[in-house]
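Next up is one chain by itself, shown in structure tokens, the form predicted on its own.
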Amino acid sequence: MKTEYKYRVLALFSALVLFSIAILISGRTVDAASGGSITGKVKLNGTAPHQRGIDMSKEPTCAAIHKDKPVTMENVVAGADGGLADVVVYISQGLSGNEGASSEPVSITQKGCQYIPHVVALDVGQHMKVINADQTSHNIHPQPKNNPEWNKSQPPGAPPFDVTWANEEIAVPVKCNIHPWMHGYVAVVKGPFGVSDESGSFKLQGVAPGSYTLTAWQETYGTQTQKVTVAAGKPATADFTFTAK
């Protein structure tokens, strides 16, 4: 009788465990299915400021790459229709705090003595690969305020190195100590984010239903915010307009 009772207890315990796992799996599936998105466009109102040209004659290997198309600074990159690129759009209020970092690494590549992309965004704790695609050495030097500062050399042919950021910071300026014209930014956020493309379009994916405050950051024009509500499984929209100085 004792043995039979023991088996019954074990069977009941096993059933409860399986039932709990099923609930967890079901809950995750529902959450994933109900996740929405936020899309929109960032525009510049007015004439974009003239972007200063870059003289790369002191680095012939990079100058040769751009011989057919002169390179300019990228402080403000606006298209013919006013679409504003390289604007980081992220959720600044309303997150639950349980959003995990993406397992997919992002990358910043040094190519033609430029940082590509000029602005890279990633989650706190998300991995970032730093790549040297040039035939010259670079010295990557982020200058954060809320994260540890570092300064690493990367000769040509060196493998990419991997870094993570522990704290939110929008945005960390990055320079090269060898090539003073090289400038970029790393925006470290928490939760869903998007970076506007050449047309000014952006998209935040995997946004749980709820009400949020969106912030748009641009390196020259600063930040703008607006409220947005995301319904289960439905996209929300939000547009931003910056005024040219």
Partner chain sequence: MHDMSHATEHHAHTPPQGFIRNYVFSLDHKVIGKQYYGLGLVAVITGMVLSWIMRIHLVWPNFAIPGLGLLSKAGAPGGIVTPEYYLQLMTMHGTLMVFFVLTNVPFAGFGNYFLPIQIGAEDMAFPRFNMMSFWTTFVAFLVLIAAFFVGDGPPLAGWTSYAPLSAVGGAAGPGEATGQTLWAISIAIFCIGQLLGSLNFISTTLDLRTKGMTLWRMPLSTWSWFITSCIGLTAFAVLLPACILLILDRTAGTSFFIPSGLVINDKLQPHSGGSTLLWQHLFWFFGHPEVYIAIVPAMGIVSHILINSMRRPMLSHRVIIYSLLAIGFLSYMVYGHHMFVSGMNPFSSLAFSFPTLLITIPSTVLVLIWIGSLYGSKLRITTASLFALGFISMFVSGGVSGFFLAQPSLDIYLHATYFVVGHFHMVMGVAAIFGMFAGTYFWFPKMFGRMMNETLGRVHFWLTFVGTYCIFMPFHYLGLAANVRRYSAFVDDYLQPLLGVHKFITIAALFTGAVQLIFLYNLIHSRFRGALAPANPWEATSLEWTMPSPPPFDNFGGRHPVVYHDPYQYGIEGATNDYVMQDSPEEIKSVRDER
Contents of the next structure:
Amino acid sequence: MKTEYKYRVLALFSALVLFSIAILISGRTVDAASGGSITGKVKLNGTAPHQRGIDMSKEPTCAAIHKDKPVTMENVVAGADGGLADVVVYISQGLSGNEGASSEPVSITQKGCQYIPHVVALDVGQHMKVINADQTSHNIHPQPKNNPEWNKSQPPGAPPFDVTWANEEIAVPVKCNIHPWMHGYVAVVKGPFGVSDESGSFKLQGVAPGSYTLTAWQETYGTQTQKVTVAAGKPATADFTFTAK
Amino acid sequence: MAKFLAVTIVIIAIASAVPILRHTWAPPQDISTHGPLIDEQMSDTMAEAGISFLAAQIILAIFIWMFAGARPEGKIKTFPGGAKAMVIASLLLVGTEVLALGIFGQRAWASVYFTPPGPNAMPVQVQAGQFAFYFRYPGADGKFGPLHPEQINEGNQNFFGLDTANDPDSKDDIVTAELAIPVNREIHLLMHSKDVGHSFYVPELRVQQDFVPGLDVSLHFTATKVGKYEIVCTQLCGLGHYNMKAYLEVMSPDDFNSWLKQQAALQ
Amino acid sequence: MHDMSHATEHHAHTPPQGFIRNYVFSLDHKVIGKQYYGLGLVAVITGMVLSWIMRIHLVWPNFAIPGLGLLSKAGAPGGIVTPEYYLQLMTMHGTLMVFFVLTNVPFAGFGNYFLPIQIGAEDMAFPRFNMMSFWTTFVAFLVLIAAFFVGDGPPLAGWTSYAPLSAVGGAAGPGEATGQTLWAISIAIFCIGQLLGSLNFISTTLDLRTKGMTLWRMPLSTWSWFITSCIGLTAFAVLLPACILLILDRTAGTSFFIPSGLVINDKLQPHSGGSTLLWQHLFWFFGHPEVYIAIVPAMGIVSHILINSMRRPMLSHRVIIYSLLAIGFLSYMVYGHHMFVSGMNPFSSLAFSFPTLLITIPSTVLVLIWIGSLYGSKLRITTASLFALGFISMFVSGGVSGFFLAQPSLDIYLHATYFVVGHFHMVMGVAAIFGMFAGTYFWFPKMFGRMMNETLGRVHFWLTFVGTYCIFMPFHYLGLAANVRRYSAFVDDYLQPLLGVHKFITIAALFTGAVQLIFLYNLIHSRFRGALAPANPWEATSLEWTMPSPPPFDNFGGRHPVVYHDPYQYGIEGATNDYVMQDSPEEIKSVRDER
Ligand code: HEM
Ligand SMILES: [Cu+2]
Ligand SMILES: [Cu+2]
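What does the same protein look like in the form predicted together with the partner chain, given that the last one was the form predicted on its own?
Next comes the full complex, and the chain you just saw is listed first.
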């Protein structure tokens, strides 16, 4: 009996060692499986500034798409119940540094002479697909500070192309010179991130237990931070409120 | 071989002239007050150049036909009058052509460039930038607010760099993406380039003028026909050059006024 | 037939030893002439392939061009040309054609080979300079081609490279980073090569003429090279500093061509005080004479060949020379016709319009003399004379459209449309190319000691003649319908009805381009397999035909030819032949010894 017990402990122990080796090697995958999450809401306090209408008469194919619903600027997109959309929430401090890039590609689609989504967030090294769904050429022209600048046009019917970003940067403005009103952002972050939807809700997944500094970035209002602690298996919550200027 | 060449030259010359005579590909109908002068000049030139073209090609062909093939026994003949005749002919033919086209033809140019816009001309500013045109109407005060290039922000739709918060003249300026103008009213177009060289070309209006970065130029014209026309850029300005355009809408005065009100509300 | 008595002093002229000295860094003007020709051939093939890609893209924008994706991943992903790549190809096409074809072949190429020979010289005045000019030009070519392989590819600002697009750098879009800098460097180097070459041509013509070779006794081809080098000396001397200023604007932060207040991508540019019109003035002060640098040698070559085929001198040797001189002189006063709607003072437009209309007078005199001289001649049809006659036809066709563009009021409508593209391709591009073809078929026997195949030559002529008209005549129609040039796609509503014409042009361009393979085959085949050429296969009179084909290393075998006659003693009555060579002491009653 005694020896049997000994073997059991040994087996358990070696399993644990193997497991931790596996954790060390594969880092994030296990994180995601075992890690917690952070959810929350971003709210806008006050009324959003006037978003000017966009006149697309230069590009009739795009103007036709928006015939029924005029398009406005998207510098501040507030939902009906005060939620603030297109806010990037990410962990600015406290990451272990072992987080790998997500293998899921994100995409940015040019449709109706707008960027959909208006704000894209992705991991350093994560793949981004650039799609042109319009009947016209666009040029995609990001103007980063920490990454190489490029400027490339994509004629109608051209296949999507793939981009990755080497360095963290929040956020890279993206524009189309052919349609000067087209304007969007790519936020290149490290580690878990979330982008708020129309209701202001966001969710960061795969956050390992620990305490972090959480940052929310909005293109017009800038950043806000708060501390948050994630316990194993329990979703943490954090809400942000921006004040309209 | 030589006769074949002669025939080919004649066929090519005639075939080239046919589409011109039949107006297969002709300028679109003119919609401006100064256009008829240009069109008249164009057809005069077409007639003179066309006759010179056909005459030269056909005489060339005839001489090739007549004189090709070595005739060792024959003697060289000289065209009556020799070189002197050629020089005199050129001086007479081209000289009169130069006089006719050069002097009388300047009326059209003068009507566009040497007459100042009338006192009632409606000022509109057009700004060209990679790769779109934007237009600005001065609003009720009739004054354009100053431009602040450093404040240009296309993401905020501040295409001109207006400071509406601090410049009272800018407050009621109306910025649009298409050029609407009332019919039969003289327009004084103030042309400003934001970045590189561009050009403003409306074939129907018989108007083409480059934008000069760093130097505002102005142009005036009167459109005489209601309709929608295309404004295209004709100065190579970068990758989107072919797609740099805007629409010109010539409207009745009433339509124009309500259009302008509507645009003012959208600012 | 030749009196050898004057050839008393024989120099010990032996060709240098070794491959490098003989064929690469050769000081022999004949080798250098062939090198220019070869470089021009490479450039014209490259330029033509580029024009094919452009034409295909314009009418079948979604056709993936095989292999193109490998050359430029960014510009043509999967072989599909992007809008910027179209403009980049167009810029390279124009630059290659104007600088490396039209300047290199009729002027520097044939000029190098035949100018010293036609005036009875052993070599150029400065053989070492001569070698340097070629290799400078070669370096310029390499620098330009390198632009295909840098970061975001070759420049897209057109062969005119208007500032500020060409001056502000990468912010202005793809091609405006390293590619545009390479363009400016390449052209600056090219200018140095041409300046050296022009000086050499001028000194050679003025100092090295053999005994009896007065200026008026020089053949028309020599005259045209001489006049061209005078034009080149002043024109390239302006482009060189302009390019240097452009390079400084791009790399050293100066603002010669960039005014203040420019905003690109929402960023205020850190420049102030420059003038964009300054670039246009400097460029066209070079640019307009440049088109005469392209066409004047072709005029000279064609006259030279035509006289030989007609078996008679031109109606007047001197009037032709005076006309060429007048064209050369006026070419500096007309450059502003490229800028009628540029925003310069509208009075200047009038001032530039008159000399432009005036320059048609000497051009018309030339055409009338060519045509009038045909009258009563004994025209022999050869491939060379076919191309020379084709040149006249093309020059007339391209010339009449000049009447339109010379008038500011019509330029308002026609400027920057395909009418201009049709005009300059015909009058400068195709006409000069026809001059080159004529020169090639005429002088090939002398240059390589073998005859070219006449049958293939004629097939080549017919298909090319008809083909080029099919390509370039419709360009004028497109322009009349206001089709704008330098567009990589035609998206405007009013251009839609014209797409059929564009398809026709593309098919004609592909066909005519393919026809050039016949020429290439003929060139290479005849070089090695052609019938051996006699010294004077065309029964011509000028000095290049007094020596064996190909000429010996020192041209005249140590002999100093003496010239007794005007260059074109054809149709001589009572002479043994119907012609008398320039160095024949035979006493003749000169038919038309104009003096
Ligand atoms: C196979 C024969 C050729 C074809 C099909 C061709 C076609 C073209 C086309 C399509 C363009 C662009 C037009 C535009 O988009 O605005 C162009 C431009 C040009 N071509 Fe050619 N070309 C040919 C031969 C030549 C030759 C022999 C020359 C020599 C002078 C030449 C000189 C130029 C120049 C200077 C431009 C203007 C480039 C610019 O706008 O910056 N081409 N050609
Ligand atoms: Cu776009
Ligand atoms: Cu443009």
